[in-house]
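First comes one chain, alone, set out as structure tokens in the form predicted on its own.
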Amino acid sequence: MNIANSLKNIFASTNFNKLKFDPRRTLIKQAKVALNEGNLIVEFHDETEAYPSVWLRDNCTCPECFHNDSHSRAINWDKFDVGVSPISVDVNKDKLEIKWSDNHRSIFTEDWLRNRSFEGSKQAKYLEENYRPKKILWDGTEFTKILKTYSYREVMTKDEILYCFLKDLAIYGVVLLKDAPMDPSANSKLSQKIAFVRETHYGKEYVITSKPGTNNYAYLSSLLQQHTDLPYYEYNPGVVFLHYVVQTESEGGQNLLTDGFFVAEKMRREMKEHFELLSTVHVNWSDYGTEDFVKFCNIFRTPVISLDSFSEIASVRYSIPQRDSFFSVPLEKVTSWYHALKEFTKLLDKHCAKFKVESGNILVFDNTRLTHGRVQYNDTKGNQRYLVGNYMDWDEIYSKMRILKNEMQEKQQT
């Protein structure tokens, strides 16, 4: 883990509305507006932007149309005008002022339309830097190299490696923790150092021991298979925390750690027809029983492999205890999905990670991209298996990456 560069990169990236351009070199020349396009072409020193006329007005951050307190639009959208032009625009050094069509004013600095590009690599970059960083999908023979190790106790003291750990776990889908106290609360004063932890229904944290006759698969000591918990939530919990006070001593435990994401490529890419039905076929998630004297029924209708707006891939929901026997589609697919299914379980298979995580570690990962399992244990009377889990969703997370980020760039500028 190379701290320095990760900091270097943070501080040299853009931060939503807080870049300082320098006015003696950065002044705007001039702005007119684009014939019958609607558009208002602004002319800096070192280059030519084009902003939507209608858009502009709309963001318009005089108190009238936008409370500052609360970073939020205030206009009223019921007696607006998506019609409304700029009748005149005069040019003050680094302030466009604009009078729109409907009688009103609105003064935009330079650094604000900048921040603002409409052009598209530009907003690309801002997307990666504040929005959610690119993931990078990985085979489980690059596993001992994509792994980032942080200190328990440096990420619960400093927030510039609080920071680097939350982003490589957003990247990776996956970090360690190493050295954490062997007191079981050390995963919840994680989670609350972070924001909150995600409830559910078996609590705000879950112990996993062995519990012969339990109601859940993963409380057994035999094998595990790969899964991704809580798939009949409608907003399964994004992270998953692993605190292991007690990791066993026998032979077995081994923890199985696949990319979800890196093999519904590689199957989109290699087996066409089996990722069509995966990403469009609806699967019964459910989860019956009682926890802690709280009886539970949850259903939800999913596919394996959840697509965006944009075709990519946003979830992976696979559990083979969790499939209900209801299978609501036609009747002609049911077989081609199951044979897609095998080829997936195949490829999750081929692809795992396969490695021990030792007594007193936090394992961290994402239970919307990675599929997790382990292997058969067995118990003795001077060791027995001792897991405190617990969840967190990942809007959380990324809120907290943007303060500490924000945060650390005003600090490098005072």
Given for the second form:
Number of protein chains: 2
Amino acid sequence: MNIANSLKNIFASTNFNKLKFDPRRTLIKQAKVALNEGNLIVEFHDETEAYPSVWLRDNCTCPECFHNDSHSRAINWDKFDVGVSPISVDVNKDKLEIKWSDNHRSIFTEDWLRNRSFEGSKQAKYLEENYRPKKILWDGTEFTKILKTYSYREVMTKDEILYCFLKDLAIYGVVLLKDAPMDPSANSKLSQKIAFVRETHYGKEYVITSKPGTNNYAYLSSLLQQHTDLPYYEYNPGVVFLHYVVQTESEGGQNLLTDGFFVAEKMRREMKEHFELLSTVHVNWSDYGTEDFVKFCNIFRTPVISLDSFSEIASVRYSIPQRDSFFSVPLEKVTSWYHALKEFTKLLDKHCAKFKVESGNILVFDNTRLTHGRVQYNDTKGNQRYLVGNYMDWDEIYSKMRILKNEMQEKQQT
Amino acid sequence: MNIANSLKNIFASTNFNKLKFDPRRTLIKQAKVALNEGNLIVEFHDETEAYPSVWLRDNCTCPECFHNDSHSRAINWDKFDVGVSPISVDVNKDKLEIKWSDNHRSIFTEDWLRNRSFEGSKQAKYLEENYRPKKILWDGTEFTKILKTYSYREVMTKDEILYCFLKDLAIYGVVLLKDAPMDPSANSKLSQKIAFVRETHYGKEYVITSKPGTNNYAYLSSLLQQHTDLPYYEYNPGVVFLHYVVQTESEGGQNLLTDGFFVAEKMRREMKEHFELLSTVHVNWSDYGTEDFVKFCNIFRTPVISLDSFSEIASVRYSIPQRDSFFSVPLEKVTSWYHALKEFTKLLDKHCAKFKVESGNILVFDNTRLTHGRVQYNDTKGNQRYLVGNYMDWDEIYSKMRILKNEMQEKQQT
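Now that the form predicted on its own has been shown, please provide the structure of the form predicted in complex with another copy of the chain.
All chains and molecules follow, beginning with the one already shown.
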């Protein structure tokens, strides 16, 4: 939306305060109050922006309205008047001073205002740069191109490298770390470098070796079908760190990895009815058992494909073992849902990347997006596959990315 | 839906295997395969149930298809035929034996089948008893009636009491624990009794006292407007435990608590347009700062009212301080959204419970549902308000409830 154009009609029909403009002493040309829409129109030297009056008043940056130490709004909303309007607007160089109908005065700088544009494309740019980078979805055939490899040591010691590693993880959903120390705590040290480990009923860390009679199907050496971890958690772990302390030397043990978002979007385009079923029919994901003598009994009901309120894909859950036999779904939907799941399974297989992580490397991937699996392998006396895994959540990872980015920008400016 | 009635037409038009019924040796009367709908119809002595064939095959309980140690499905879905159908069905006492078109044989017991009914009301009953209890929403005027009080010592020592405490927490969203030890670790001991603490960038535990120059607005003694904690976390903490080690003796300091789901449902009924805005317009919730020398920069975008895919309310987020001045929303929605938020604020105030937790008590409440606040108070030299808080997530709490319930049922049966 071009605000300048779309507001021509408002200007034509509205009385507003025109402020005198002296190009020698101001960067903001003028501010006009288009009261019929409740917006304040600000003409900068190169463009025009519109800001809702109530939003400006709500975001007054004076010490009474904004608590600087905690970066928090301090306005008492029990008394806040959402019908508030500007009585006068003064432009002073790069500052806008507003006198409000509630007798308050606010001052906004040009930078502050420009950063908070309500123009759609600028908001999108702000979000992509400051909120979350845009994901790039991939087919298994593109895997060698999209897989970025970093040195564990560099990630642990150089903030710029750590930032790039996390950003690639957010964009592609997978990154490989080479040359991690054989120390089984390499994962947890990395997590602490970023923020902290996400605990689950399997603890803060888990060892994956072949354990017959296990409480978890992943602890067997037979084929591990593709799945997402812990789908029975409402708060399903965001990122998996798998440290291959010892990889199998047997012929098997290849990793399988598919971009579940790629597959889900393909299904949305090409198999609309299947997509509809997989994104609306709630599955009872579950896990019952005992870990370290503590029982757990997790159930979470949600579709294979979770959509957010923009109908964007928020999360993919897929697990044959952890799909409960209790399927609390209307009878008439069951068979068609199974056909949809079968097609999804075929797509996961078709668009899968197959590779083999080497001993000493750490495979890091987005557990809310990618499915992972493993081909059957065989342990021998001299070679027992030994992995250490742990989780982190995206809240912490995105937070760290923003901090690192801000610090790098500050460095550049000094 | 009455399955027996609705299937009359299917029976009328379908060829199925009628099995001989001998009332002396069987509990299942007969099994009929209504192949046109892909369902197997089972007549028990008192009622008729329908089970989708593909679901039965998928949930075969034989050791080849189901891994008992991990309670997990072991079927290789790459090879699974969703078009599978029964070739023959035999009834043997309380067991059903099916021979499948893929040459497999499955045996299902009557109990197993009955528990997994596809009849809507039975599924609803199963979910309420085994998944999550139904929430009972409340107005502030009902608070003294709905607030259940438990003894900390009893909750810590008697599993039946712990279960009732957690169930009331799930149903009403708030419970009070009396007579906790003055030990500041009372909260974390309770969390460990249930499962484990939820960590955030504020650590595993936080102390709330009046701290001028704080990094968090909650650490001031002035009015703390109602809010939910950490709305800027995608995984917003499920439950808050607030241990009042020392309550203020000043006149102020009263607790404010409102059932956000009650308010949201009221708004859905009475102010449809406001509800629409608050449940679709994404707010940038945020928190920037430093805790224990570690920086954080959390942002999460989601509406005040989050709906699940059934349009049920999943979570309420509300916080004046943690609502970012960056508001990435189309200009034309802003002013009407502010009016909706104001009405929501008024409702939170109108339906609020006001009370004062005594020293030594622990207030426990659902942070995804209730808003909480506090009236201004004054510390004196001899009386400094001192609270210890921590979080747990609902995944762990529901899991513990199921375990406790199962154990109690097992005890009753022995």
